[in-house]
Amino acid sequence: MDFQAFRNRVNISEEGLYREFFRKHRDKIKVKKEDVAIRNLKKIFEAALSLSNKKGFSAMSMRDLSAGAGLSMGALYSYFSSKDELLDMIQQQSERIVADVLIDQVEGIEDPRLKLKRAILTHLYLSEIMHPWFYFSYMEAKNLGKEVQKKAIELALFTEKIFFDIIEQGEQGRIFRDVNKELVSAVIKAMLQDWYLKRWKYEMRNISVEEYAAFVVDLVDSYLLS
């Protein structure tokens, strides 16, 4: 599976996140008409993830959010009542996309080594539909309250454990050797986490998602099967 056909399987677009936002957070927002709140979530969200990529979350004031969206202060607070809301609302966002298109993808698939392979994938081709959304919720983690920070390494877990329970079940059925499977989970999500941290380092090798999807995969099929 290339990376157009994951697209057009998963059908994530800008618009939809934003339309999923709106409807996941109604309740907060108190702007009611759906097209004109998501066409201001966009530009809130793309102001929010620029400052920070820029300057830091931290250091972000709402006055500089307000000039980089294009609204005013009353029209910002409508959709969030605080920065730090805002980065719950964006962590929360990410983290349930993540979670739902990674169980999705693998669901069904009873061959350990091609589950795996979808898992791997998914990964890297979701962070790179969403990569400033990916970036921004690693980056950041570390400004989020202690509860919200506690849900974020939850879903690190929990993806490391995807790979650990597929990793357990090739093992079970002797298709995979014994290893280490927390390490062996762990170093795949590192690896995962590389490319859209350091994405320039494989732009200036014009190294492809794809291309870095299949070397991942194979290197780490060759260590499990070795």
Second form
Number of protein chains: 2
Amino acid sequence: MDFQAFRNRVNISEEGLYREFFRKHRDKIKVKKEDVAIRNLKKIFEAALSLSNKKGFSAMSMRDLSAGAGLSMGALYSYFSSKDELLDMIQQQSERIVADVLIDQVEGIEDPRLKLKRAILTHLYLSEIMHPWFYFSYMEAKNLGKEVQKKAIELALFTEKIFFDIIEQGEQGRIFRDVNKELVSAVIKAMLQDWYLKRWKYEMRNISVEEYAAFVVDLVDSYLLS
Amino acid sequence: MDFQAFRNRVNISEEGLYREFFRKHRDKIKVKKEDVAIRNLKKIFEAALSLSNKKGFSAMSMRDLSAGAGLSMGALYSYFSSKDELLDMIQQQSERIVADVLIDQVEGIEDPRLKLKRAILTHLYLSEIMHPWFYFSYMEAKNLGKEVQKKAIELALFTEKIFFDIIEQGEQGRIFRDVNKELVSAVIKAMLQDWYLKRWKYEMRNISVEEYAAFVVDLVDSYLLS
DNA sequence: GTCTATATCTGGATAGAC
DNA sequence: GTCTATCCAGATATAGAC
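Having seen the form predicted on its own, please provide the structure of the form predicted together with another copy of the chain.
First the chain shown before, then all remaining chains and molecules of the complex.
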């Protein structure tokens, strides 16, 4: 499965993303016309991600955001009630998509080697589509509200557990050899995260996501099979 | 070489670290008594690292820092002239140590396998000793001044190149097989960074730095030799 | 639904007493 | 060499006109 195939497969549309968001937060959002709200939410989130990923969320002022989104300060506050709430909102929206897609894409595969490969590809391709969101989640994790932060940690451990479970399954089926599953899944996660954390580097070196994916799969495979 | 052996070997003393810093920045620092300055620099840097690693450098106010370091605002500004300068200072001090130690520890080893192992252990052990500094450098990289940031990127690429060169050497000596050296060195770096970026996780799981180190060496070795 | 104008406060930075 | 007191720019947030 290459990146383009994945894109078609999961079909995350921007429209849908913000529409879902709007419906989820109808109560908090003062603007009631759905299509107006969606259009502005898109502008707000895109500007917020772009600005915070450049200089950090707390260094981004609301004036910056206002200018970046092309909305007045007053208008911004019709969509959220404080800067901190905006932070949490971005995080939560990001999480919803990750959890949905990851689980959906790996279930139903029996062969552990294929399943592991699928999980790796899914994570990489998804981070490619949602790059600003993934980067934001990683870098701003420590600024999240207590509750949201707790959820974020849980999700991080959960995605790692996906790898753990696949390796365990393969081990029981005598397909993989006996390894330290905790450590293998931890470094798989680390390698997948490196892809979106240092995108500039890989871009500079003209390494495509497919190439990187193939390499990680090969590395892990060779360790588990050797 | 275990962690304790490394500690004795490199012998990075806190005293020495701040003394060297003071001498390097005599011109900028208004306080002239060396031992007074060293004592306060230690308090300032420790508080600054602790606070920024908790909530981010830009979210840390100078009043926070003043309270954390046990010095008044006025006193702080005898040691640096702006908050941004402090940021750059921390980064530069961190870099100086990393570059020195890394180069020093790997040179003179001929066998590529041993050399690679040494480089991995050195990086991990050093990050263990200098944890707050490493974490800070990673997380605050985007907030650095232009010049300092450029240097930081260079150092990052340089440390990666150390791994690249060792692998190349091993390949030419027919000890390692033919692999994508760029990618192998990139993911080695990623795994080493994960150790200090997610220390809480490894601590929680009772994984020691020696254990992690042995695992990474084993994984990389098995890929290069298979 | 969006804007402008403004209230209110917090941040970095410094002057001058000690 | 350090502290207190203070300045003022810039921050978040809101009220009220349109």
